[in-house]
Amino acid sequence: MSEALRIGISCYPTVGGSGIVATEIGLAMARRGHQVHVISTDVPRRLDRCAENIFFHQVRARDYPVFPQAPYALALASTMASVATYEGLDVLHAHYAVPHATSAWMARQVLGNGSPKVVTTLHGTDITLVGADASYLPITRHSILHSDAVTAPSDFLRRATYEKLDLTPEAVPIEVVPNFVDTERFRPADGSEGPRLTALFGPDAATTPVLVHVSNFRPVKRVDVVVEVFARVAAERPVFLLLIGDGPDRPRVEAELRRHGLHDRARLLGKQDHFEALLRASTAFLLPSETESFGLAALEALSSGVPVVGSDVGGVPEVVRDGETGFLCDPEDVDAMAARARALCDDPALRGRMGEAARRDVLARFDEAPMVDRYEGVYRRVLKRR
């Protein structure tokens, strides 16, 4: 049996994909017998602190009058250095380039010889938005260059990193390790989900299709377009809308539902830790994002046997097989999205075929164990270089 590792994982504790993936990696490593130390401002939403071999270390960024704002990156670096010292970390796995990889680099400067290796996993906006911003580009580039290994969840993000940060594969080899999904947790419907929908929508839920969307309601997710697609489908047939998540665009979404007169046919559930039954009971998942480096929410839908109707952007085509497990459209073509969603609502046989194909594809390409094997392989390779 391979030697157990001591792994530090740093991520945002939000409902976004980076925090979810980081947490799932940590839990999987802990189940394998490794000791995992999660370093964040708060407990990530999917972290089970009762799990064996998992430990949480809170980052506290103190706000003093001399600081224009609390220096989170410095507090994170200091916490990383302390945890690495007292827990004897072998690896620091930073999720998101700035500030997590930057803080990991600073922690290593503090620790000197014998400091843990740094593995950086890029997630999307840390490159396409933050990293590409001239204010942050030098430090983002430096943090990636000084990581011992770098991974990305899609080939799209790998290529974008080289292009936007003016890097080369020779200078920074980036390994594509796709995101994965718990295929037992996110599994197809078994017939027991009906009461959940009935409780939300009433007796008509048994015979009425349900469109669903899960996100952090940021502008890039274009939840207003989700409402527009829903409105166009609802103009021609009975349909319900289920919105799971919360964020800055929620008030705008609520206003759009009222404007269309559809607020009584939609349910906004806010942040939910356990929404799997509602997801697998839905007819189609809507993902009209402006950009996606991977599309973890879409992957969870596919694993649940729910076809995806989404934007043909970024890394989404690496997850959704157009015409087989879902439909991909030009992000500006709302009519096409509505037509595809309507087709899935009108044709149960089509929805069934696509749902079954989606589940098979996820089991073949995105199951947890092979991806965790690859992350563990990355850890052991960088440690051999010591």
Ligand code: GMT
Given for the second form:
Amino acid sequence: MSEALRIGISCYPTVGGSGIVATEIGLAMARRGHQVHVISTDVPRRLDRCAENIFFHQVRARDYPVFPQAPYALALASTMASVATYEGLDVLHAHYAVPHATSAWMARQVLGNGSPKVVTTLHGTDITLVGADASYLPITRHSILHSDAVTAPSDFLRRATYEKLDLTPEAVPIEVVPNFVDTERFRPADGSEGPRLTALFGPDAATTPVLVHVSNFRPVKRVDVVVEVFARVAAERPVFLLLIGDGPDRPRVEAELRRHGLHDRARLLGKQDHFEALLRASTAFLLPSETESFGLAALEALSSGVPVVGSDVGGVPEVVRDGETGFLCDPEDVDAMAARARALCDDPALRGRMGEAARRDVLARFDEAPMVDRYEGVYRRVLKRR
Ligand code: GMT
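Please give the corresponding structure for the form predicted together with this ligand, as opposed to the form predicted alone shown earlier.
Up next: the whole complex, starting with the chain shown before.
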């Protein structure tokens, strides 16, 4: 094996896709024999702390009466600098530019010569919504310009970064490394999942299709549209809805389900660590997002052999093949989404064909090993420039 690296990874620990991608990269690097130091405010949900070569460093943003808010970016930069010094990090991999790329840049100013190389992975709203906002733009742009390497999960996000941050490929080469999925964990149904659905929905679950949605219930996910689609399908035929995750829009979604008189046909499970069996037993995955740089939750559904009905926005068409592994619609066209979801509920053969195509496509394009090779290649390339 070539030289083992010491890699620092900073990310948000919440249910969001960026934390999941960061954690899966860390675990994969640790399995390859590298020493991985995860730097975050809390243990990321999918981090296996018992795994060999994984270390966790908690960021504590101390509050003080004179601060308007606890200065997270400073506390993170300070922790990054300490971990880099004490653990001799070669590389610091910042996930989600705001403020992680900036904190990494600050840590480097503190450390001077011999500081780790900084790799920034952009994820989505860190560019499209927050990073491009005037309040954060100059510092985000600067931090990206001063990273040793920058990656993005889709060509859409690569282009959006150039456009919104007024950067050029010459100034900042952005490498597209698509997100990946654990295809064993997210595998197609084998027939043993039935009792899980029956436990949730009762005996009708054996013969009734289930629409599923997984997200952090932020406005950008438009979970209210998930309910609208469900209501339109439910007006035509028996169907259940499974909602997994939690976030600011959950109360509104619960109210909408009651307004439609459909709360008895829906189950809100909140944050779940192990929802794989329920996902693969579902009929179709709904993703009506306003924007989506990639759509990791959709990739997990496709890997589970579940077709996706979603918005034709951002990087989603790079993940879901319209008409083959799912259906992509104008995000404002709720009727079209409902018609597509209903077609999958009405026609088990169509659902089966698309589910199989989805699984094949994921195995061909989004398997873990080639993507982890790509990240390792990025690390080794920036280190050569030492
Ligand atoms: O950008 C965000 O909204 C946060 C981020 C997250 O932590 O969930 O999501 C983004 O990163 C994911 C992982 O790369 C992508 O799969 C999501 O599409 C992307 N979200 C958006 O672009 C809205």
